[in-house]
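In structure tokens, one chain follows: the form predicted alone.
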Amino acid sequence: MPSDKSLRQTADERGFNFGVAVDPDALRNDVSYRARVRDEFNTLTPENALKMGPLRPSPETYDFGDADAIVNFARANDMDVRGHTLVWHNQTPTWFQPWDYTDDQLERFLREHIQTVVGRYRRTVDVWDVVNEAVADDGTMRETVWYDAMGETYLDRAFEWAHEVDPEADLYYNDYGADAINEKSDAVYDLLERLLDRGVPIDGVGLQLHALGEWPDCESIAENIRRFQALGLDVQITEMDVAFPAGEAPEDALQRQAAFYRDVVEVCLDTGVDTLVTWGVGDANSWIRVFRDFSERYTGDPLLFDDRNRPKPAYDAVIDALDG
């Protein structure tokens, strides 16, 4: 049944942090985009405003507006923010080449960015996705210009110096396609585990939950957040969304989209975990549509809310979830 309730007032009061990845552009001119973001989510991750390229337009430049214009958003509204990204392999300033480097020069380009970016949000983001997408879908290290120039201690580097200048923030591990236990799970928790036997300040992983296609068992993905949390660590989901094959969609395709979601928050709620993210507000702004390869390969309407900004079932299904 319709709750009366919004998402947000639902997710307040369980104590329950329901977190959107935005667009600072669609912030800025959609009014219904910006109305839902809103009243319907309490945490904030700026979708793109974070990542390295759009924050360097010059070797010499960082432009923070973008980004600036979320957190404020935030923190005008009483929300969470989720910092994404300082380390990741992809959207690289179209300037910034490798080889122009030497390794010890990319260590301290690293080191400058993560100090800068940390420095100017401290106390005002709260979670950082310190290093994103370091293991590869067959289990194997990337090997990225991070990897190559400092081998896996990048990423002990990379929390370090998030630490030294944030020491309140909480720091996590990001990933795709580690949902559930797997072979890419299982190379991620090696891969902290490690990390932790080395003393390095991990707070948690984030589990992104892109169920395209092959929608991940909910029993595995509980039992895949236990044995983290085994670990010491938090668990996140950090992007969701639930999308169909592209053609293949069944008839009661909004039903089964809401079931899942409704699943994922009782898997949520059953573990501990206490934060939930989905990957865009409506799906008229799914980052699907906007990449071929995905946008040919799956449907585009991924999310909670319509085209128009309008609840879907999914949106029913996790306040139902939620209210329990």
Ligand code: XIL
Contents of the next structure:
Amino acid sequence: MPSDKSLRQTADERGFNFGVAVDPDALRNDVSYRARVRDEFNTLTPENALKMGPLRPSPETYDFGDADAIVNFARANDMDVRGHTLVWHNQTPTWFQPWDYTDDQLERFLREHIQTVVGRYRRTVDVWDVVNEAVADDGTMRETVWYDAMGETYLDRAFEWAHEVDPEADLYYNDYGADAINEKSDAVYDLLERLLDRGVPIDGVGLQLHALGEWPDCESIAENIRRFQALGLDVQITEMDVAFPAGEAPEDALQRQAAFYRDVVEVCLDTGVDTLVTWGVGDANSWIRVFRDFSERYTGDPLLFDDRNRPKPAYDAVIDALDG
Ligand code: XIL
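Having seen the form predicted alone, could you now give me the structure of the form predicted together with the named molecule?
The complete assembly is shown below, putting the previous chain first.
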């Protein structure tokens, strides 16, 4: 049943953080987008603005304009902020060529980056995805520039540097394809267990939950969440969207999508996960429409709001689940 209460009101009443990834230009220029963000969500993740590439136009300079705009908007509207992301192999600056640096220089560069960014948003960013996607799809450590220079301890140092600068922030490891029990989530589990054994200050794990084409089984997601919680880690769903393989959407696609969103919210409530972020507001702004060949592989309508930011059945389903 459509509810009289907004998603945000419903989430607030339940003590749940329902978040959304936001784009600064849409926030500034699109009135219906801005209204949805403000009225329907209580948590924001900058979709790109806090990544190293957008933040670092040249080696000596930082451009915090877009990130500041989002963080200020969140504060003005009493929302939490998930900072995404400090260490990643993608979206590094175009001028950044690893071969220009020695391993020691790369380590210093990363430390300075983390200290500067976390320092700027001390007390305004609540949660950081400190390291994003360090595990490859086959479960081995991904051979990134950071891994190449520092080995696995790049994760240890990254969490330690962030923790030193802002001991209050909650520090997360974030990854895709590790939502349910599988080879990759086994590897993430083992990695995080090693970090904890070494005393690394990590608070939680973010499961991105890009349900694209194939959707993970909800019982398996719940079991996976519980094993990370048993390690003492908090778990959040950090980048959810739900699409069918292109050309294979069933007639009742919107209802099926709604049911999956509902099931995932119910998994969160059952397991004590208190944060779920969707990766965009309306379908028109979804990354799936523009990223690589995704528009050929998946249906471009993975979110809670449609092309004109009107609520879809999935919107009613998540409210219903949170209200239940
Ligand atoms: C995506 C953004 O949505 C796109 O706008 C950008 O072009 C590429 O990155 N996993 C992540 C996110 O951790 O940062 C990615 O976001 C989606 C996959």
